[in-house]
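First, one chain by itself: the form predicted on its own, in structure tokens.
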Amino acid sequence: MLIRIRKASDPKASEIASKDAILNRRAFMQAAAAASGVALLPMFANDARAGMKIENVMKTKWGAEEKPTTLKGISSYNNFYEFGTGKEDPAANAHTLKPEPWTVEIAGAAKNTGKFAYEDVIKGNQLEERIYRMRCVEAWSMVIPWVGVPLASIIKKAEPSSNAKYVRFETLVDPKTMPGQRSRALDWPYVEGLRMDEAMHPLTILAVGIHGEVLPNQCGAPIRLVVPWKYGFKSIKSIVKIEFVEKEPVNTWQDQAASEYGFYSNVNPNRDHPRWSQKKERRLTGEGGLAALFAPSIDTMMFNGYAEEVAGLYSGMDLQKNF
């Protein structure tokens, strides 16, 4: 699969596409995609990317029965401290992020390491739509139709050695484009980690889109992790480094508040946060108004409802200690 970054020298859409295609949320070069037999993903900086469709996405079984949160809802209520600590701050401030060109470093205990254009990292993989439930530690949740590729496929291409027991991730550090990094809200860069078997699990993906469109900046453009059975902060955004390591990495929230946030961070209604219960959640539909204000409280499911798929990863573990 080829993921294409638009350059200034490229012809204008008006020169190669019909007026209807342009008006249809800036539909991207369908004729070119059909002719080449590959999917083309436009990568425009800042809000110029808004509405850019991702072509040739394969629908999957995941979440087919769910009603997704609206794109507006997903992109207007976020945790992304690099753009501010308020839920609305990322949507207001993330227009400064420049998601193209973008480089991802593959490092550590692996054969194929180096710095790669992000589109080369996911090259050769079928883009899939997977509708996942996502649960935030603050007791709100959404249903998000992600577009992405299995992380396992990227790991296999890297060919990690037997010493690679964990995968460590880093977010971009750039205070010029990420104004929240000018504060000391957290120690930068934002870091996350997974055990190798978690990273290789079929549910774990690297996402590049939502609702069939490229990721909005505030949602982690251009590439982010998605681990649906864990609390949302584990799904690190705007990734610039993937590193294979032998020892368990200390993630950002574990470093900042170890008594509140553990390494695993699995959705577990039986393990309360020290300051609030995790037994209930409020599902946000994105419809706004009274629908958001009076969203019903529902029971939180173990492993966010994915216990059948992932419970075996933690067989024999004390999930009160390994939280």
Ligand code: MTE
Given for the second form:
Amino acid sequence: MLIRIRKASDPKASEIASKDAILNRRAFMQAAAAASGVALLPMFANDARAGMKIENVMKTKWGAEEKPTTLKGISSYNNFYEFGTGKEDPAANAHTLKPEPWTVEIAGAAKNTGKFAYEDVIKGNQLEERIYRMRCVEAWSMVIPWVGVPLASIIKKAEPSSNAKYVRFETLVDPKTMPGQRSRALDWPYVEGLRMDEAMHPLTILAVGIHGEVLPNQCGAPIRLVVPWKYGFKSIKSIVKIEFVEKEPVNTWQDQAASEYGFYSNVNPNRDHPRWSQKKERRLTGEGGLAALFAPSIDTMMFNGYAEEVAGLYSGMDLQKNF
Ligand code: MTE
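To test you: the structure above is the form predicted on its own. What is the structure of the form predicted in complex with the named molecule?
Let us now look at the entire complex, which starts with that chain.
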């Protein structure tokens, strides 16, 4: 990714609801969940959450044949510029992130908008494990057993209006706990967007865990987007805002370098990045150290191998132009 020296303007303050309100809602949630037997995520502050198991996760058919990358591999080679621009920086620095309490604002063209404790956002959904192939624009890939819920069910609860053509996502802005935001490597907040039909697609999930455990901070705790047929940069981390909008949102990397990163970001081996080929990828297994340099190089598949499920979303579109 490119790093741009940012023009001067202060980042937005984060929008956090009052702690008491969230704690009250959590106490209510815990009581309600205990009564109903619905899966409840363990609730721990800061990196004390590390390693916490998530209960009542339903296995799915997705990726059952794949060999997942180890948790260590997945959580030690990341892009999360809020904690530094190097791939090892997030693992070293993200312990300062406070994923609890966490508030997500649902905003824009929808009936049920407002600020919600994140536990309330996913409430009532069966947590699922889905093992997805993930492909990054720099040509590395991993196989990740996500724990999450379909984004579609959260969107349905919000009851978007007919003006909601796209969904726009924002990451937390909090330079106190996100040291990378003091450097202005990017224009904060990190922003991503999906077309409404992409957001509603059954493959699209909001993830809250990996390998059966709560998301490590560096992987986007407590809640992040996962869209497996798109390049990794679509997977916005540590989401605090989900907004229904009429116009196509400009995402962070498009804003940084529009000639290199588009809105669609679909994995497409037939369209070179201006500075490199997209035809091959190195699959990181996380075994024997990261071994990134020696990982086997394999052919990259159209839509990252999910063409059967998603190609129809783009029929009639020129995917050389809409990259
Ligand atoms: N989300 C935020 N908030 N900040 C980031 O820097 N990086 C993106 C994406 N989501 C990023 C982000 C990029 S470039 C990639 S490749 C993926 O996160 C990597 O996800 P992973 O570290 O879980 O593999």
